[in-house]
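Shown next as structure tokens: one chain only, the form predicted on its own.
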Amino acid sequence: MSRDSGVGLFRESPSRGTVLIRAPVCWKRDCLAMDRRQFLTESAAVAASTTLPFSVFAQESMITREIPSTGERLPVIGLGAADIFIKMPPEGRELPKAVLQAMVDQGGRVLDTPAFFRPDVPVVGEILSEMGLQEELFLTGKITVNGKDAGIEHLERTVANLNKRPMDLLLIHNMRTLQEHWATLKDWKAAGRVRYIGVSLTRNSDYVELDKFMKAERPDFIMTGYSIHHPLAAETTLPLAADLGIAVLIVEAFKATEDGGIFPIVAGKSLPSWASEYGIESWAQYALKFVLSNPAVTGVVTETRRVRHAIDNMRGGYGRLPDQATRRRMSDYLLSI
């Protein structure tokens, strides 16, 4: 499998580990044509490959976990709000459709949809409508603006874009202006316009305010960052969520440095031999299975614009999960690289 980087492509090889392949230089028009040809070729190859048996499938379906407040079960790996769901990519609408279809085919169901950070409406709504996936998927939306009236308008635009009623999950992004927005979300839930409500908080220095909020308000969900390199959430917040019966969606499972992921770090490095005991076949699955092995985690959403990455990530939700001793071993090994 391959991973994008700022300078090119990281490709994992069973014999050589992860190696860097630099992207070729080309004129813009030629690059767009090449990207589209590459995408179509890749998609055909991936479609063919998914009919083959893989050792990672130790069970017939993806692991699911309960939403504590209702008992509804969700597959543990989903998709995040990648750029292909915000603006139509050069490859055309086939790319976001193929990535979504890859998730569905591999048993995923959760889609963390793009927030309205920009004036343009994200393309994800029209893509979902064309594919008829609104009712099949568990869709999230977020408030990313300040002010009560602006927040309500934001939610109305989100629902109109996604065309799902009621919405599955609505969040207050980074807990902004909680006093205004939390009342709105509670009103929407009481009116049956959304099934679950909560808050998100990522890239923070501590979880004091989130922990206080969870104790006071008992949201249905929280969304936060968690990875081997950034385990802070596991100290108080994840155990508290488990104790209070709050579902947890994780983002940034591949995060290592402040603005980068693990893939440049593991370039040229092979997986440890014992990883195969847990059906781990890539560094992405290594990171995802570490996160999922925390029992407080309900699910993980990952951002990708490549079909093969989506499939690889979904496979992280199959098979055996590491125990506590292996979690420590996984962390020690990756942090030593």
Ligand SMILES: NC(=O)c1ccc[n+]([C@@H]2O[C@H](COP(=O)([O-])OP(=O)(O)OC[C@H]3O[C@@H](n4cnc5c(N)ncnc54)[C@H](OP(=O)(O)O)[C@@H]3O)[C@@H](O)[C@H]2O)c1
The other form holds:
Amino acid sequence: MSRDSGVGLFRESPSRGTVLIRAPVCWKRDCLAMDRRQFLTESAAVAASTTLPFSVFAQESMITREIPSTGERLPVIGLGAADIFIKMPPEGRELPKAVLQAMVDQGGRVLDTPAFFRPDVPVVGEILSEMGLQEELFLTGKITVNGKDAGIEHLERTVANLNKRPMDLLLIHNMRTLQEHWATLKDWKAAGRVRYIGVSLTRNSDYVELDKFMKAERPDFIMTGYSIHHPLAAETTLPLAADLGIAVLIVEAFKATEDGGIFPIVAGKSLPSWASEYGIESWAQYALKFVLSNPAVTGVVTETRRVRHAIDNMRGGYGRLPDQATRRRMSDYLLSI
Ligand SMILES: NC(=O)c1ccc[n+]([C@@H]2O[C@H](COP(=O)([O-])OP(=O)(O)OC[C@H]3O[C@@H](n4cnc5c(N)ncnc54)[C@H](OP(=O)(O)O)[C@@H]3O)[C@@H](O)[C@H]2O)c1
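Return the structure block for the form predicted in complex with the ligand; the form predicted on its own was the one displayed.
Starting with the chain above, the whole complex follows.
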């Protein structure tokens, strides 16, 4: 039998005692400011009423990390803007809804929403409204057009469609027409229309401009690509973000070649036996835990149109993270395949 204790949904398991099967409702707006101690105190009250050791309970929540500019905590794995959130898929609206629900059920909260420049607006807003999830989720949007007026129109379309006020995070996609858009985002933040602002940069051969921008403007967030095969961001940008107190959202965590991810490379290959010491059950979790174990990383958004992959990816945000020696071992092992 399941019960919702107010800090999560629990089930009695004959072999494991009381097991948390839905993460605590910390993604609710009134819980956003809850700090780790408060959360653990409340969780402990539930744990104390069970036979389950507290350490086991603690492992059953997704890891959260702090946004340095406010201290608000976010669960570390979220969803990206897969095609099912752009155009209604042939499978129907139940598919994007099920993928979103899978994230929420596993304790995820961050949704990176698609661009809003096309004549047909993405279906994500409609899906969010039907599910009533706007307030629970941490929604990011991006300006993906050039020029001040076009950028403002783009933001207005984004907010109208997502129906979230204030928006959680707005980014300038690939730092395009930076000066104009940055002034707009600062105005929007000052007016209370968005809580956090920043820039994204991927597919980049160097990070000089991004590093310069971070030092000069101290954005709340950056979003960039980082994976075992593409570790360039970890050289200067991630340590700088940590030093300056800038939150980092990672994309392309599975990227291997220019056009593809790790999955064709590892198809049919077993995980190394030591991966289980870190609760790694799949190659996706292997890639995600490598990224998450960089201490500068606040979270990762992954793109999928499959419920089972969404669950797999969210589980990468649970349990133990690799230490520095293991990170090197992970990188060497994957790159040798
Ligand atoms: N500059 C920017 O701002 C920027 C740039 C790139 C991306 N992004 C954002 O980041 C999000 C992520 O995009 P990404 O390019 O980084 O993609 P990604 O999440 O690294 O990889 C997506 C690919 O991996 C597959 N996949 C996902 N989970 C899997 C699993 N557990 N097992 C096996 N295959 C799995 C997906 O296929 P299935 O659908 O079959 O699962 C898809 O083909 C985007 O949606 C977007 O929101 C932003």
